[in-house]
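One chain is shown next in structure tokens, namely the form predicted on its own.
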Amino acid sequence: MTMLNSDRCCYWNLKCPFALGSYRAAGSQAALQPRIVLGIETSCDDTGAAVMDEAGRILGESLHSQKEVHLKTGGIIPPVAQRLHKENIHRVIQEALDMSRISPSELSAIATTIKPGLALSLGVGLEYTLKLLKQYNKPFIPIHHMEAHALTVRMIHPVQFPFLVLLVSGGHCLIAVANGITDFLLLGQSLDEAPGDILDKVARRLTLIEHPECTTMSGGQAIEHLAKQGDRMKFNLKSPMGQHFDCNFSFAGLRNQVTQIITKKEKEEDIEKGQILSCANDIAAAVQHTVASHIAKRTHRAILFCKMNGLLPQNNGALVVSGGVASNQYIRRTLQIVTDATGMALLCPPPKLCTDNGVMIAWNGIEKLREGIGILHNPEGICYEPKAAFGADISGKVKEAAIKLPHLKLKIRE
């Protein structure tokens, strides 16, 4: 067990005397019955619990969201969203619980998100499940936020590994080669800020909060909803990391270029900070554009590297993309732009399970059930883990690959 630095949390061991090869072969009793997990998600602002039988049929779930809260703030405040988790996650799970008929005593096991993510979320998630694995004596099946967002897809389609799959939300970005479960290879990540982050930034800088149109949206949602009024053209924002033959991503220097414009707008339009300029809705479609031609390039250049390293099928290979950015139908149809060159198939699970909920971690750890994997038999000792890598880091032999992309246009048309 490696213990961290900071916030107390560690690591648990899959190779530990305590996980169990497979659930199923615990008795013969048990085998009769179909498997049923409980899962539990409140590694951010969302609080969700659901339940799901081993067909991945899902029997009850429930979420909370923290988006109001949130919005009033301007942002996340980690202690109250910890606030919001505690007051919250009882009634979650018991919704979940009482919408499937399952009572806690039938549960084969318990998954949980601990790593990575906020760390006084992560620690509800993980107090209130020891107190639930204590109580009824279940197995705890511990899961990776990232993993679990990888994987959603496949309750929905039968994506067969390997495939490529990309994660961008309010806190990651990243490409990498689904293998199997837990066998994933980075192939670039974030250098700096998420897309869903800047787009939040940038709609807090233009007071959409304030816009009748928006005052009820994340500022994600501000940010495409007002695009498609407005002329990208209006504004020339340099793409991030053009000189870059990689597929790691940055937004910070985008971000710092809207904020330049913006207020130079301000002093040309003689209005204060935190009224609405008339530009707003150009502003929201060139940075809408910018983010989602950044993410294209790499993911066209990703594609490229797996194709020439025989790391996914030549043929029908499938890229998908989850997290809550990718809710976002203007980045998809740029996505879909590069499928279409380069014959892959774009595969995205629908917008409520691109977010955080419940029901990806129930699945995720009905996946690693079916193949005996990653099952504690003792949580003693397993702590939250607030950053964690994800999967092998390849990214620089991509980055010595150095692949120059071929020509695309990437034009949508709204």
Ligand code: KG4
The other form holds:
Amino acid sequence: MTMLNSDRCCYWNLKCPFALGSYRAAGSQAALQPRIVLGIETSCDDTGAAVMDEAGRILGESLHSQKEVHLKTGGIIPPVAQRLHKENIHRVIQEALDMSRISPSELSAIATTIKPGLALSLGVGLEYTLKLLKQYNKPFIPIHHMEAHALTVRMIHPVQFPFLVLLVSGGHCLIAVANGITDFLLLGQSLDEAPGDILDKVARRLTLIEHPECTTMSGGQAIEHLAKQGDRMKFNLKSPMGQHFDCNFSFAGLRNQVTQIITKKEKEEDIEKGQILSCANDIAAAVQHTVASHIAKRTHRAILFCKMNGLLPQNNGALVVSGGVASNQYIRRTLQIVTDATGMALLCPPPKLCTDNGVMIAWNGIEKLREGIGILHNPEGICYEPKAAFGADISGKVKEAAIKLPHLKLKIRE
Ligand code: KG4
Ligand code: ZN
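Got the form predicted on its own; could you also share the form predicted in complex with the ligand?
Then the entire complex follows, led off by the chain already shown.
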């Protein structure tokens, strides 16, 4: 069990205009109290809960990661994820509440991820939430997991709409313009796998779990770690979708290329199952670089499209990067080259907020509560949705624009 140590930490800069005036209109003593939201996340393999007040202060939080179990089985098995959520959800929520010293009756609302995600996992969070809502008679704020990832940054930077947001995780890969709390324009998304997913698969194919330095790391973390000691130039991987002048992503072809290289090298080195290739570091460096440059090129085109169409401020626009893969420093630095070249600011939440957690859900609940949107006083009939669209899809328009990228050197020095 990992418990994030927040100790009533305040991510919110109190000088920020959002932090002030975020309390309910005065009128009674009680009205001066900030409103408080409990956030619950169970969409994939993390059971997370957090209690947050209206000013963005984390009053309590707890997170149970299933990563170690799934690492051993080589991927998430949904019924196993469901069982682990069931075993931990009560304790995780209780820990967040205990740390906050807030009783459920003092909550203003409960916010829970209901989409998208694994059906069996989402079901556990929603079922528990419905019980709490009934018991304490509280309003419900249903949360879209990707919207929550997209807006987490606003907890720590007062970034104004519109801004560009890139979400890269184990289950998702998309780039969108955030125009408002529930208002997004989708510019592109992965046509097949997500970048975290292919990094996880490559790591598994390289049996990095057996690598003494990587035993407790996720695939993406292991690739980043080994890539630091590798030479990406040892393998020439073809960058995906070079002839598609849109902002969609594709990673399946890259995974096939890497799998073929690994199979060839295993034969050359006469490797037995479970042994690590001598060139694993170089393969990690090459795959990380190719993933980074593919993401950077699609992002570069998205920025140019937005500027051409007045979708972002001409000056001082912001690119927000979130999701588990956004913790990767090499990918961040590659994106920094793109934002420097286009006059954008690059904003990334700290790694612990990039991955799944209850805090991002509580924060999304707070933002909705403050705007008075998406609050249900009767949750009857609410269902979880394993698949859910994200924003209005304008990827066709991006494709039509067929923007050719100016040359940009995406070279990172380690
Ligand atoms: O956002 P997240 O916690 O869960 C969802 O997928 O929604 O992201 C987890 C993914 C995994 O695929 C993991 O391998 C990847 O993020 N990841 C990384 C790094 N840390 C986690 N990928 C690349 N570099 C990292 N440092
Ligand atoms: Zn996520």
